[in-house]
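Just one chain follows, in the form predicted on its own, and it is written as structure tokens.
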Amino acid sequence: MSDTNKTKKTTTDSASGERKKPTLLVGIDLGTSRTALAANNGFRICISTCVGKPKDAVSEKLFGKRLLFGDDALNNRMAVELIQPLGDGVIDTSPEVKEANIAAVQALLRHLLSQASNKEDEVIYGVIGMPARASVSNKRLLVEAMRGIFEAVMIVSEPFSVAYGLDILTDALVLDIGAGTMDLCRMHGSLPTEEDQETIDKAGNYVDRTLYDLIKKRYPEAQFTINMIKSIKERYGYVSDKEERIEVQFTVDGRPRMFDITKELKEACLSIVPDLTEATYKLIGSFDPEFQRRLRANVVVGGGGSQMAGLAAIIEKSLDELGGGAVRIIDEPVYAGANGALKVAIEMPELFWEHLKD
């Protein structure tokens, strides 16, 4: 595997071969909930995918800046207009929010890149991960939004970038469970085609909404927000048969009380498993029959949703219907996509890049 912390690249003039400005290479996992960036100078960062605009003169004075990013925006959302620009892993293009969302993505990436490097003479090449089955128009919109930010870009599917970063290049099925989408990709020793990939629009956010509704139905008097529910899921989420009771604190008319949410949490987490299982069956069942066994024996799961306790076991059990298999959870789900995208940036030849001009 390449040493991504030390590799450096420079651009060259194609006619003269003369060295131009040094180039910063970055891999970006642009997610609905979180965005991770890894650069070839060793810098890494992961923040919430949101931007906050101060609501008025008072909030502008309070913050002393025009925009807030990531958790800074979330933690001050009472005083800002909170923009969460991605829906189901792509820029939300609803007419009333499209322009604001594009501007928010641009501002967020400029913010991250300013932390990765402050060298004025550096040009930046970026590989950006998107859902496996993102439409051509989704990809083109993102590329166009990157003009003036990157010298060149490359768009790759998120599960492919995870696989590439881990050197899983063949005989594997990669599942990437994010907030907006679950993405699956068959790896068979060459670049995956559209037929090798699947995207499911039920993922972490769907679990959050389901859990919110289940708790509200059982405890209508409890006071909580979707952000609180998301934190609970990330801390306690499970699909196993464990008997541990899960109690959390909410308020009732401002007074704290403990609530047992064990049943509701498991039901919500399990809500995405049938769709994941169906997509897994589809990609394995439609593959060359001589190689299906190899895919089943090497199922790799990443993304934030991979951290639900018992997930590997329940996916592995579902493979019994196909003859059995083996499932493992990757070690570093937060940065796996960004690390892989960076490795793609370092190793892919120039012809794969789309060069941008203002």
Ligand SMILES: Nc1ncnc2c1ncn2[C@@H]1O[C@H](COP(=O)(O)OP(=O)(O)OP(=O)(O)O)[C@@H](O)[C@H]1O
Given for the second form:
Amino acid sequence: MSDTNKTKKTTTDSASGERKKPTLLVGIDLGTSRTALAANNGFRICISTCVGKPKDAVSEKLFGKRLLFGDDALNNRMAVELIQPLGDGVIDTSPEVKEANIAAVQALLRHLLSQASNKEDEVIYGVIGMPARASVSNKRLLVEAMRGIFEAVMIVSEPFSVAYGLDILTDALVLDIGAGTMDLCRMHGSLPTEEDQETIDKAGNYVDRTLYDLIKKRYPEAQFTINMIKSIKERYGYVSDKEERIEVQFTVDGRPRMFDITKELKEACLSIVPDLTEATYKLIGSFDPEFQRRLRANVVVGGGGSQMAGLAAIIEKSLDELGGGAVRIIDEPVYAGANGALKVAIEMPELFWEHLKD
Ligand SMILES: Nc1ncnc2c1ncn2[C@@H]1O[C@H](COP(=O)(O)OP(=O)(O)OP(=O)(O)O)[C@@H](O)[C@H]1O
Ligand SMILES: [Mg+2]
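For comparison with the form predicted on its own, produce the structure of the form predicted together with the ligand.
First the chain shown before, then all remaining chains and molecules of the complex.
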């Protein structure tokens, strides 16, 4: 972050060449589960990607007409209409929710930017991370939704921004395990292309649903929600061989009881590993054979899902089939994408930006 704090930029009026307003640069990791933002004035923030809209007269009495954001929305979900606008890493465009989701993303970003920017006349340039293989139409949708919010935007792939932020520019395979998607990207010293990237529509949310179903099946009497299951996974999630018993408390008809979920938790966490392994094999196996060994030797894993205990070891084991490799989990998975996107914002030349004013 240190060098990013020092960077200042002002926009230039291309017609007159005159300096315009001061410019704030931001990097945004717009995720299915949480959104992180890092700005070149040192500000950063991370909130759950959700927006709550008061749903009736009582909730309006409580909150007024204002929207709630992040955990504030989640914690008041009984009182608000909860909008989680992203599914599988992109804006969910199912016809019945498309407009509301676009509006929610806009409101969420305005909310974050209003905290990041404290100068009235400041214009904002934003780099936004999306899944590696997000469709052209979904990228376009996001760019158009940003009109009036940003002066200019750039969309980058999530694993690329993670890699760029960590200065991993070559000889590496980056895996980003999020809530909606797992994204993979080969770094080889130049901008990655379509062939260098893979997106799998199965990640943390899939683990949560699997765990929910497995526990429901074994203990039909237990009372729990998907949010409780997600918290349990985040606390105890593992894919290793340690056979420590994991017991959690649920209620049965309102009465607390302990439940052993050791087996179910491991099975659910492991449920995304085969797809991850397959995509890893594909990106390594289709790379220039002279450089495959270097990729295998530098597999870097980020995203919230990278925190499942034992994940590095299990990926490393899967690389044995290709001749062995080394895997490391990055240190700061929450801000890695946003920090990288900010670095892209600072370093990429003007021609990479899409200006949103006519
Ligand atoms: N300690 C943990 N162990 C296991 N999973 C975790 C842990 N912490 C967070 N997660 C999971 O990581 C996922 C969130 O990761 P991240 O914030 O990188 O995703 P995202 O960027 O919101 O999603 P996407 O990239 O798919 O759009 C969630 O499924 C969350 O439950
Ligand atoms: Mg993500």
